[in-house]
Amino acid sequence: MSGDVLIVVGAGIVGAACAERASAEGFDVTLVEPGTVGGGATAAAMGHLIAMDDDPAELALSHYSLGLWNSLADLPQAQFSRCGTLWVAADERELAGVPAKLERLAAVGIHAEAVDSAALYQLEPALAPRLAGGMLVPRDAVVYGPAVAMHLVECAQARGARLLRDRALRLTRDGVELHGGRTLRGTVLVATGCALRELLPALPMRARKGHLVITQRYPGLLRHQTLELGYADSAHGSDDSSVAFNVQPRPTGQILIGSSREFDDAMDPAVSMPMLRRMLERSFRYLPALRGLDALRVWTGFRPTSIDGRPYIGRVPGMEHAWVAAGHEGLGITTALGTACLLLDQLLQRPTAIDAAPFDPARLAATVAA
């Protein structure tokens, strides 16, 4: 397929990184984005470079894309720090924890470290007092997204590609019919977060919204992304609403602080004062420094989640020239190049770095169906 036509809908930094990697592979490439790139999904994120290990297809995906990311660490405007993710334990009961991620983590080939009491303080004096321990991966990292977003973009255009700024309304035959009256015609790639349900309604998606709060310059107070070990029941829990403690020093000196989670189908983008205090609590619990701080600015966003938790990637059922990549919940950013490599080696029959089956789009389109 390679020299075809491939229209891309959706500029977060999935659709952002299939676009670069298409162009790359010599397809003829229009990136179709109503809005700011990166200005979704992707600026609702923490931007963490991280590996969950409670899936075992996600914790794939997370590792290949990993490595991929080394490519972009010099990217100045991407922020991209080394800092490390300190899991924190609050009690013995989680520190028992630490050894089956530890070699989870192993088996992929990640390192990481497990770290007494003693031992985190000496990482992060300012964690609240008579924490159990916790674990180190010192390798993960964190990125300002919009602007790896944006950095793809050009790439992409670097090499012929067309940036669109229209809105799909539906998927045709053989291509997708924009707003503005035009119908492009090509092999389609839906990366469209949230909206997915607009021009895929089979496949089911639901928008979970985020709190996240940036503060003023407080440059030493934290060295690593720190988070609770409870994170990932959070993150990937069905409750209706949950928080966890996720702090990130990023390299301007500033602590961006999370994070929240709730099912809004609704799309309302209003800050949540309840929500907002609970996510900032349970922060104070374990960084009780962060009470005193100046916070700069208060935002929201939403991040698409499937029913089954993991994103979809591969050809959509039923659709000759239309394929998806979207869905990654908290992990878009970890696995944006992952994903991208994943999507094209299928669209060009090429054997795949790791297994797509468990995001093969027809796992749930048939669950619906049925």
Second form
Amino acid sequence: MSGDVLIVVGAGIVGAACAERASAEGFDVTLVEPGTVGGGATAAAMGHLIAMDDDPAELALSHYSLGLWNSLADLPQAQFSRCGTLWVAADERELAGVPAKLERLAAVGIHAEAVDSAALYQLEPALAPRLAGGMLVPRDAVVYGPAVAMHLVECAQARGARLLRDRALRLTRDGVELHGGRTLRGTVLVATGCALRELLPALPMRARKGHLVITQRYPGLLRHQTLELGYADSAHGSDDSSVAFNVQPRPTGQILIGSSREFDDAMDPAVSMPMLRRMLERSFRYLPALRGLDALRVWTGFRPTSIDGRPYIGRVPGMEHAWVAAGHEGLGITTALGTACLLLDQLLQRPTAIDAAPFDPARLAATVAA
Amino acid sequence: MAERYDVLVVGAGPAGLAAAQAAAGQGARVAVLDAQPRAGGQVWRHDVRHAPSAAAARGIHDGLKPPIEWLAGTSVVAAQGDALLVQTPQAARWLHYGNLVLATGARELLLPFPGWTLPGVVGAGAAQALAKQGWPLAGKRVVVAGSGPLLLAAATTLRAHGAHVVAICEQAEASALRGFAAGLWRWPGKLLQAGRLRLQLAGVPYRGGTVVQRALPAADGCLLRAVGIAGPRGTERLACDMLAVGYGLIPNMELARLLGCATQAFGAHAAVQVDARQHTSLDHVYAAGEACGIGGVDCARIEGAIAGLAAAGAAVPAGLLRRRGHARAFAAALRRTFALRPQVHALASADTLVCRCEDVTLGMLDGHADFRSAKLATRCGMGACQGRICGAALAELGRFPHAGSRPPLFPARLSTLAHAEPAS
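Can you give me the structure for the form predicted in complex with its partner chain, which would complement the form predicted alone we have just seen?
Okay, now the whole complex, with that chain kicking things off.
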């Protein structure tokens, strides 16, 4: 494949990872990005590297990708912190779901342990009283996504890849036309997240807005990325809007607070005070000490969300030269590296490390066409 | 309970107090809020050892006179619809308004140079504020440097509090200063004020065309011992315990930006755009004083009065508009005189810190096309000041234009951000 042209559209963490992998495989890579590298959903994200077990296909992709992330653990600007994930059970009913989760994680080789109430407070003394317990996934981690995206782009550039500051206008029969007027010829990989609609309207994609709050520095208050077990219902349910307790200790000592979800196809970045309030009230319920902490900044971002919540990774149906890697919802950072390998293996017609079928864009394009 | 004011004034400096007084005079229900515990803003800041000037005492008294409601120690956190979310050290609440007057004042422009982060180096205005609040200065050797009339005011206050002012280093050329002084007859009040300051500063060298190039640490490396200056007489070293350095004032724009007011260029920075009645681009929002471009206390008083009248729905007398024109002309003359010379923009080297919160050097920003890209890669502007210092400095140095504003305007308690808005 040496010398074959690959045009990667979009330099978020997914596009950057694909460009890095493709350049390593000998492709002649051009990366098309009008904005800041890693400046979209990547910059808005929490950067949580997490094994979510509620969908077997996503779990396989996450596990695969988490293994690849180990190669970046020592990259200083990645700010890689293996803080682990502590899942909190509010009550006995939620706690009863833990053994099944342990089993699903163990099945792919991820170590996790059940946590009883006493152990829960040893792990995170600041948690609200009378929580039932939970589950600890010690190998989960936290990274700083934009810096990793920039690093991956630099790796690709060191192998000869070009970064073109332009915006893709439309796919042509054998390439892509840019706003600047140029047309690039070659195989095209679309990794534009929420902007996928502009280039591939046949693939359903919605923008799911989220709010995040970061505090001043309070080192030691929190040690693990801590989530409520109900998080998956919020993340993967299809409710119009939802919030979940999801807080993260940054290596700076700051606390990053999520998470909210609401569909907003107009992508209005304004902070919604009612939604912010709802999200914070949820977090106070689990971590009352948050109330008195000072917030430094609030921002919003948009998760690219396909109809079934799984990303599109593979060839665009009906287009010989166009590929897609987009729609990772809240798992883009976790699964970016795995996505890149999964896509490159398909592009090079090699066997894939995990089953690619659940991510085949044809699964939804077909239903749309029908 | 929802609190609603006909006119809500943000900022209790000269402009805000004048606005409150004027609006209340029209029978409007008025409240003035300020993040500080005492009214007066920067220029009329309370001095623990000296009585206020007659003008300050009268301005503060008239601007807070009941039924005007005075909301001390109240900072604005966020905005939504016709309401502001505010917090005090104890509580949070939503304040609704019919019309809003932004009198948010100004802050110092701090520019990076080698050694500027050493303990002992402070802003010129900051030094003045610290002195008024009782910071011990007796016998301290202070160099006052930077640019603009604030240096004279700061030096006067420092001296009155017992400091030994070694020198005032003004970057503007002596010739520009002489030209400015020669034109002062047009503003007799200012001429008088300048003469008074000159007397109070008798014996203190005032050096034109002189710039502090670096602050030098003592042998232990962590305290200021001297400054290196460059002027018409070449370079030299001045021993001192403190350097008070500021390069003039720039408008506080956070709230105006958050609300979405149109802005206009103020040098490399921005000011709120207003019409003749101090009306911003937004229906129910007025602005007055330094937020509309640095104009000084007299200008702020006049614009505050205009904004207060307009916000209360009253007619604005032509005399006020004329006086504003005169005051703004003085401000323009000041800006021409004290325009920063290129030398000032070149003081920082690649290894000079530009973002103090996150320890980012100027050199680390090389190769970044915009503030956001630089911020994501280096954390520049992500710290406690949220780019207030480094953002302004980088705009002044011509690196990146200033970024937008988002809630909270100042670090705010999470419980405040979660404070429910009462049904209005």
